[in-house]
Amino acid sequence: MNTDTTLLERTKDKRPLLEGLSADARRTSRPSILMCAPEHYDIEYEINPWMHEENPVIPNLAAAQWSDLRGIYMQRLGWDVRLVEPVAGLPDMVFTANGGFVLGDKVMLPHFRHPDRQGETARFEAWYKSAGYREIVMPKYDNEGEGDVLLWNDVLFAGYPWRSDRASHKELAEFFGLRVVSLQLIDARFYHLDTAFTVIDSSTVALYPKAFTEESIAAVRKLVPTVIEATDDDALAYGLNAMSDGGTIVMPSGAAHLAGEYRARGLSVIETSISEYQKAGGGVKCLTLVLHE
């Protein structure tokens, strides 16, 4: 498939891909997700404030933590977990959330800002093709996939500027036929949207206010009925880098305030350790790409 074709040429039918499917049905169904085993995961470069080459990954612990998370998804929740092959020399492929944004049969590939990660794009593209996805495009502007693009009902919340360009948000809107709300991140520690923002269900999100401009927070509050605010401790524990199906939320251990807020609202909460992945600025969500169907 020719990914050089322009977005406008490839997007002949711009009707929302979610038309006819209720928000509650989308958020409570069992997700299909993509993961990548941490066979080659390590800290081989420094491209965010969390990464330090003198603080290497403990391979056995990283493998155990990843396996625990996969087991939660498959055995405890019954989610459909698919795997992309890890590749030597691409240690961050384990963070599949950055491998694009997928909705229906459409895929927008990642356009990585840092050269260290740019080799991942071809590997993810090959997986999408082998999985039968029909419309695959390469954005013109930097866009690091679901790390910076989160689906809430018929809205895409899209983060910038640390890893994705705001100009890429227009590409998202044109290709997927959905409204895009741009959210500006202002703390380099929270360099991707999914490090400071969680979609909980059709009426609820959680966010870390200090990671965003006031205008961005106001834009979220204008649309979302319930906005849960994370504390400093929640955010630094990577508690917002989480996965929710609308009934159960899987999140890193250590974000006590957020976990309590979720339980008080009737959510089931599963906490799991991701300490080896936080060394690279990653967590539960970073390890998980949702294949929105």
The other form holds:
Amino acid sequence: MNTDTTLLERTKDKRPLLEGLSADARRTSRPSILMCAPEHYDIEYEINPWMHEENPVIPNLAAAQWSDLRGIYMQRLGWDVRLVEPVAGLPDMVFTANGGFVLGDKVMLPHFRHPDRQGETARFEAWYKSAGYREIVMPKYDNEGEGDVLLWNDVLFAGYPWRSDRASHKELAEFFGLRVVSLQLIDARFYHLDTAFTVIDSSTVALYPKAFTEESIAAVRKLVPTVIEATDDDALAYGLNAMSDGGTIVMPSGAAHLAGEYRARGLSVIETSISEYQKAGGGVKCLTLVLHE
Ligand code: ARG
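For comparison with the form predicted on its own, kindly provide the form predicted together with ligand ARG.
Zooming out: every chain and molecule, the one shown earlier first.
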């Protein structure tokens, strides 16, 4: 049966046209994202519980995993992937999620907590300028960009206190003119919001309850109709460090329960190995900055 016939029959029997389409076809958006090649990526310091200098990166494997992820975004999903030049001596620059928070014409640059990463800010700033962003600000308080700031509809969920100061949330609210809901992280292994929280679509998020205070979880539940809970195993596999376009979730492999929850809801799931990045406390989302329009 060709497509025309299918459409015709659907019209005839008045079933909604979208019914029966794959999750891919239901996708709500094709994000533009920023990535940075892992040319200089390694474990050269220890600023979170995952990083151990005696457990270095295998460069070829890291390169292959990064290329696989980029290929998933570009070839399989048709997303627009832009690149910022990697810099020697800035091994964590590969984690572009920490390169700021971008919405429309506006950019809030990252104010990194640790001196090891502070050199990245000027590099990201140069990229935003060359890409034509007009309103670029540096927050007064520590804020590690999309690692700790996730857009859900017209709300910003913002994590603290490991890497971003709660005081930076007020700066976010004022600069972007959006409501900010502060979420307190309580487990050092899940030090950025994006390690324990995924925005799935306009009515759904996923989170690892043990990484948050009860008040924070209650604040999420008050707003979001569907909250999917990750298990310990999901969280330890960095399963929440994922990207969703509303129809497809790209996530680290190894979070079987979470992947099953998504599939049961009719979402399409692409799992990819990020073992070399987990050595630095990173995963799919950390390697991806969304350039929100
Ligand atoms: N090694 C990096 C750090 O500790 C990893 C950053 C992960 N990024 C993220 N968005 N969670 O800063």
